[in-house]
Structure formats: structure tokens, C-alpha cells
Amino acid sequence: MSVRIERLAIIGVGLIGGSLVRALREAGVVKSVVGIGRSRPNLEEALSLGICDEITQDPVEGVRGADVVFISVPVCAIPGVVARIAPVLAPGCIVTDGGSVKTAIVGECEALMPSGCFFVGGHPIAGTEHTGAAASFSTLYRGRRCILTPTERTDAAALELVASLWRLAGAEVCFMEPGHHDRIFAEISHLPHMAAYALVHAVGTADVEGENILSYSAGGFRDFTRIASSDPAMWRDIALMNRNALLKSIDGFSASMAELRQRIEAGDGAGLSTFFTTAKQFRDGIV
């Protein structure tokens, strides 16, 4: 399929959203590039930084005649935002998100879509830390994965084009039915997230004679909670949004900690091998 977009609007321009578009420039398929958010500074760096041709605070006013407009923003916040923007989309634009919940944000924003116009719901499986216009990279998607998840409303053709993007800026694309992709990351983004601000909230709180115990933290408990210093707003809106398939992720892992707990006050050195194997296996059997 050959891809062309004339105008594209990126509602926050962040790591992601900054990401993508870098990838599609570099590929040259994208003309002109006008870059929306709240944060004047980081607008003007994602402008300073060729990022974007122009940008404004106004969503409204920045995707009137975009052919694609991208959003990128907290997923509580994705439907609104559709719903503010909607009026005035140009005929056959699509619309289209990174948000990594799908089921609430993709029944909201079908329905809000006028007529003419497409949404198609989005979740490109690639991160870091870091956010803002400045840690966006052109090769953030090389080689991940981006699922889309199309219901019996998406049109085809706006499907093929968004998939199309997304394996210009280098990822493989896979398609998933919306509560399937929220009960699959529940466990694999969304739990490990949890758990990460768990463990360091339970250790940076923990009293051991007014020590500073963060202060002594090796490269394991750093490796293991980097995730912890991911944007507290995004992760709260996902974890409301989520709320039901990611209660059951959280019931599965306090089972197994009470296991754990269990065969430790036991002084069960055989059942803890047996545990610490297990899981071993499971990671090692990752990809």
C-alpha cells in the first residue's frame, strides 16, 4: 500500500507520539506535521527539535485539515479529547491512538466519530521512562510491536493505512480483539508497572532505624523498578481504566507472594526451589 499523508496532527507530542513521527519522516511519507499539546515549552522544543512544521495548544484548531491525526495522551483523557475534536474533522480523516487500553477508549471513540471519518484503535508495544518531546527517537519502533484492534465498525481501509505507518516506523503489526488485548496486558505491561511502584513505595516507606535504605540500592533493585519512574498520571489512568481486568492480575500475584510468604515462614527450602524454578523457566522461556 502506498502512503502518503499530507497533513498529520499528533495530539502530545511526547516519546511517543514524537517517536512515531520522527520514524515517519525519516521514511517520507508524512508532508507536514502539526504538533498539539497543553505544554507550550515542550511544543516549542518538539518545533525547535523538526519534530513538528507547526504547533498549538488548541486540538481543534490543529487538526482541521489533517488526513491523520494521532493521539497520544493520558487513556482517561483519549475519549474526550475525540469527542472535542470531532466536529470538525475533515471527510475521510482517521483517527487513531496509542493508548494501551482499548476497550473503553475504542467503543467511546467509534461511536463519536462523524460520518465519513474512522477510528482505529491502537497500542504500540515500545517505552522508556522518559517523556517529552526531547526523548523521542526515530528507532523507538524498530523492531516491537504495535497491536491494533479493529472491531465490526473499522473500516478496512483506514485499518491498512494506520497499519501501514506502523510498519513504516518499523514495528510489527499484529490485530487483537479489544477485552483480549486489555486482559493480556493487564498481566504483562500493566501488573509488572504495579508492582514496580509497590516495591518501591514499600521500601522507600519501610523504617529501618531512620535509615535512607534507597540509598544503598544496587543494580537489581534499579533494573527491576525502572518502570517505577514512568509518568504517575498515565499509569493512574490506566489502572482506573483497567480496573477490572488488572484487579484480577493484581488477586493472581498476591497469590503467588502468599505462596511464597507461605513456604518462607514454613522454612520450605524444597517448595521454594520448586517455586524459584518454575519461574525461572517461565523467564527463560521469554523471547
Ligand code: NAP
The other form holds:
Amino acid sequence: MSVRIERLAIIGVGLIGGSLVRALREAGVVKSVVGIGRSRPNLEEALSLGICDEITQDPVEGVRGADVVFISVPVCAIPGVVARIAPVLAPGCIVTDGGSVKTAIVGECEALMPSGCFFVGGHPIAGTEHTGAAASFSTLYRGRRCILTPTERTDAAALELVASLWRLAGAEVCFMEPGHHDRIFAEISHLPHMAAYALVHAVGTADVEGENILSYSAGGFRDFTRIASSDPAMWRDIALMNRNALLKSIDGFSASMAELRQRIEAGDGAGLSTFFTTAKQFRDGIV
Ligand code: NAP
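Switch from the form predicted on its own, shown above, to the form predicted together with the named molecule and output its structure.
The complete assembly is shown below, putting the previous chain first.
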């Protein structure tokens, strides 16, 4: 599919939005980019880095005349942003997002689309713990997956165009139902972030005779907890928006910890070996 975007609007020019624009610019498929955000300094940085040609803090003004709008603000803010811009979207405009939770966003945003405009839900499986326009880079999506979550209301041509954009950015595109997406990512992404935050919180508040325990942290602790440095506001939003799936995942994790605790308490060495060996086999099987 040959792709040409005359005017691309990016709402939230951070790591995810900025990286997509950089990749699409390198692919030569975008004529002009308007960056839309809350704070002036981040937008000015995006302008000076050449990510955007124009910037504005007003989403309604920014999306006027855009043929594609990409939304990459924290997940809880996405439906509100779409509600604001929906009345002024140009006919035929395609609105898509990069939010990490899909069921609530896709349901609300599809319902907000005016006739003749199309919403396509998306989630690139790529990221770092850094935020803002300055953290973005054009190769972020290369060789990574991007999941698109069509429903029976999704326009086929809009879906194809969004898929083409992600392929141009270097991603491998796959498709799944929003609820299926949310169950998978509750387990493989949202639960690990909760576990990292909980672990650092527990160790950071543990009192061992007034010692600064964290000063003793070495490779294992640092590797395991890197993602606890992720943006707290973003993860608050994801936890609340994927609440039901995440609660099930946390229950599964709690059961695993309870089993481990019980085996340690019982001095069950054979049981612990089996538990650790099973986990190691799963981990070693990740390619
Ligand atoms: P980010 O670097 O912090 O970028 C988000 C941008 O949105 C910021 O520049 C922020 O600008 C702006 N913003 C926040 N609230 C806004 C609002 N209400 N209206 C307009 N702009 C607003 O975060 P990110 O990592 O790119 O994440 C963006 C989205 O991508 C989230 O939905 C997240 O779930 C999803 N995602 C993230 C990752 C990851 O690993 N980081 C991976 C996949 C998907 P100001 O600073 O001016 O407020």
C-alpha cells in the first residue's frame, strides 16, 4: 500500500509519539507534522529537534485539517482528548492511538467518532523508562511488534493504513481483539511493573536496624527493578484502566508467592527446586 500523509497530528509528543514521527519522517511519507501537548517546554523541544513543524497546546486547533491523528498521551486521558477533537475532525480523518490498554479506549473512542471518521486502536510493544520528546528515537519500533485491535466497527481501509504506518516504522503488525490484548498485557507487562514497584516499595520501606538497605543493591536487584523507574502517572493510569484483567493477574502472582512461602516455611527443598526449575525453563524458552 502506498502511503502519503499530508498533515499528521500527534497529541502527546513523548517517547511513543515522537519516535513514530521520527520513523515516518525517515520513511519520507509525511509532509507536515503538528505536535500537540500540555506543556510548552516539551513542545518547544519537539520543534527544535525537528520532530514537529508546528506546535500548539490546543488540540482542537491542532487537529484541524489533519488526515491522520495519532494519540500518545497517558491512557486515562485518551478518551477525553478524542471527545474534544471529534467535532472538528476533517472528513475521512483516521484517529489512532498507542495506549497500553485497549478495551476501554477502543470502546469509548469508536463511539465518539463522527460519521466519516475512523478510529483504530493500537499498541506498539516497545518502550523505555524514559519520557518526553527528547527520549524519542526513530529506531524504537524496528523489529518490534505493534498490536492493532480492530472490532466489527473498524473501517478496513483505515486499519490497512494504520498497519502500513507501523510497518514503515519497522514494526511487525499483528491483530487481536481488545479484550484478548488486555488479558495478555496484564500478565506480561502490567503485572511485572506492579511486581517491580511492590518489590522496591517493600525493600525501600523495610526497617533493618535503620540501615540504608538500598545502598547494598547489586546487579540482580537493579536488573529486576529497572522498570520501577517508569513514569508513576502512566502506570497509575494503566493499572486503573486495565483493572479487571490486572486484578486476576495479581491474584495469580499472589498465589505463586504464597506457594513459594509455604515451601520455604516447610523446608521443602525438592518442591523449591521444582518451582525454580519450572520458572527457569519458562525464562530460558523466551527467545
Ligand atoms: P511520555 O513520553 O510521557 O509522552 C506522553 C506525552 O503526552 C508527554 O509529552 C505529555 O506532555 C503529553 N501529555 C500528557 N497528558 C496529556 C494531555 N492530557 N493532553 C495532551 N498531552 C498530554 O509517555 P509515552 O511513554 O510516550 O507514553 C504515551 C502513551 O504510550 C501512553 O498511553 C502509554 O500507555 C503508551 N505506551 C508507552 C510505552 C512505554 O514503554 N513508554 C509503550 C507502549 C505504549 P507534557 O509533558 O507536556 O504533559
